[in-house]
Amino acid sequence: MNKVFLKANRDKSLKQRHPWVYSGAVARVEGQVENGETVEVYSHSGEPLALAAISPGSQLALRVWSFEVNKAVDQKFFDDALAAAYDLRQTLNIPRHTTAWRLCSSEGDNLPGVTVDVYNNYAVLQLTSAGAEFNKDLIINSLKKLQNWAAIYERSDAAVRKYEKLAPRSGLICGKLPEDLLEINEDGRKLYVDIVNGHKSGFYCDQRESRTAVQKFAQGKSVLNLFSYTGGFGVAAALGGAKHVINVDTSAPALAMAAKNFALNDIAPEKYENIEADGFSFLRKCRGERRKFDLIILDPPKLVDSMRNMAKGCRAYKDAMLQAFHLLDKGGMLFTFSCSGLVTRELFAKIAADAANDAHCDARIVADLGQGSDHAISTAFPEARYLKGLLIVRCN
């Protein structure tokens, strides 16, 4: 196995068991290395650290598999760490209460670049860093030990791909796809999910928890559910008793299939609108017309990617929130979301209460939300807390 060695006192946040090790922090590398490989990790003075996957022309330079530097990356370590992530899952109960869920998540469940979301009993693989990709054979073989799967899928279409010198690849590994899209229930809610077409790995299964708390509190209150992709939040508004719903997406597909998703739940027709805009454009239209609503929903995508266009990205999700807040009536709740992993929790919560000041808006945080708790932490990878939300009401 080659060698990777360490630059003088760069070997702290392994010893803290972090899995990341950027590049500036490597000294040399013994030996010719493949992308995605597994190697030894020393300390610039030679004790052993970790086994790592080594993606040689990125910046995040190694992935460690494991602190135990005796441990072989095997196909018995991948039989046991997926069986790992599978049994926590199961301890949850997360089956009983959902079709649709994430059975691996990543650096969350110490498999590096290995995401696995399930939907019924089909197996969606994504695979965005070189060491999973390496290792695919071994990582699909496990997978399939786990259950009887009608058949696993692979997404690795993922941009982060690029980064780590991988191309984008999808397609069926095994078994058989359904003729038409997989109908999955999530704590009562009926929805429609397409593995093949769909974003991430069909569905956005990391905020059950929040569409369950947006039915909770729906009930009489008219709804604006913003980016609404495929209508999860506004389905789960519909069933909690809203008196009306607006979805509004970009996507004419996305909105489509929002509409089979109220269909399949038999809600009827006048109590949603699906309207194909901007989002951050309807805001603003909405505010002329001085239109106002009980409960609003803000699930952007990702607006902050990189450090690069932080401030630009934090300048978006307070433009939201601003204008949201004036479109609130007093008592009116905000659910506000952030999947940008660089944007912190704290950050994003001071963006809310600078959104307030601005808009003159006395309002309370209430609630904390967040990812599903499929969507593993580790506690020495915080970096896994990617999905950060907010409750927030409107008090004057």
The other form holds:
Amino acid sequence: MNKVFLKANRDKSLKQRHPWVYSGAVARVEGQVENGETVEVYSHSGEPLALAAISPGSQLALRVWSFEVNKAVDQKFFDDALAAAYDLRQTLNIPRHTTAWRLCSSEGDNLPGVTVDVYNNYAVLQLTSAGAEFNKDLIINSLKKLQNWAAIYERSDAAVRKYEKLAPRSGLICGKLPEDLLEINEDGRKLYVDIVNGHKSGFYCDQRESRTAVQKFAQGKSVLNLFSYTGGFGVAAALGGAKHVINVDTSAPALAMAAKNFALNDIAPEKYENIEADGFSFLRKCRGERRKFDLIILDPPKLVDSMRNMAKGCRAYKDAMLQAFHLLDKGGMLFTFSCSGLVTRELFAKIAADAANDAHCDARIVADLGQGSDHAISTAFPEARYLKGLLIVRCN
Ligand code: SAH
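Since the structure above is the form predicted on its own, I would like to see how the form predicted in complex with ligand SAH looks, so please show that one next.
Every chain and every other molecule in the complex is listed next, the one we just looked at coming first.
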């Protein structure tokens, strides 16, 4: 195995079992390495630290597979790691609540770059690191051993692959795709998922618990569901007894699917509207028309995707929340989310505070929300907590 030596005093994070090493911490690489191959990582003084996948040319040079340096990164390694991920979801009773869940959550499950989402009996695999790509066949073999899948489908089409010098790739790995859309069940909500053409792996199963929270509070309310995608939050609100739901998204196919999802749950057509519009403009328009809602959901796409975009993205989060506060009366509820990993919970709460202040809104954060427990967070890798949510009530 090729060896990588770190610079002096750059071994601290690995000793705390954090799985990433940036290129700036690498002193030298011995041998000719291939993109994604497994290397032995040593401290400056030659102490063995980890086995990691190397991504030459990427800023994120090393991603750790194992801190047990005597282990091999072989079929058994992936069998054990994926089985552990699978077992955790059984321990968490996830399949009892839903047929749509995350089986493997990349660094959260000690498998950097490997994400697997399950929809009924279909597994959707996403590989985003050179190391995951290098070991693709082993990973697929391990996945096949977990369950008798109807199909395994690959959705390795995330933009981040380019940083690892990997081309996007999607397609059937084994089995047969369903003839029609997949119908999943999430805490009793029926929803269609399109694993071939949908966003990410087809569906945002990370918001399951927050959708259930919305359902609990929706009785009798007028609901504005911004950045609705296929209407998951809207269906939850309607099933929770909402008076009326408006879903807003810029994607026409997502809204067409939202209409199907409302029909699938037998929600009367007069109870909802699907509007193709920019979420930020729609908020302003509602304010101009002095419209009010009882419950608003803001679940925008990742608005901060790099440190360079931090200020701009935070302004956009603030703007959306400021407008939303104006559309709420006393007792109105705002479910506001950020899926930007770089925006911490504390920063997001500060943005909410600034927005409330500018809107002259006396606001209470009554609950912290976030990704479901199947989107595991390793204690050594708190960055895995990318999804932050706040339930805020207007009190004046
Ligand atoms: N809340 C959804 C997930 C939202 S993902 C759910 O529960 O499934 C973010 C969504 O925002 C995507 O559907 C995307 O099409 C939409 N979007 C992106 N930019 C937008 C904009 N400017 N205005 C409205 N929708 C937008």
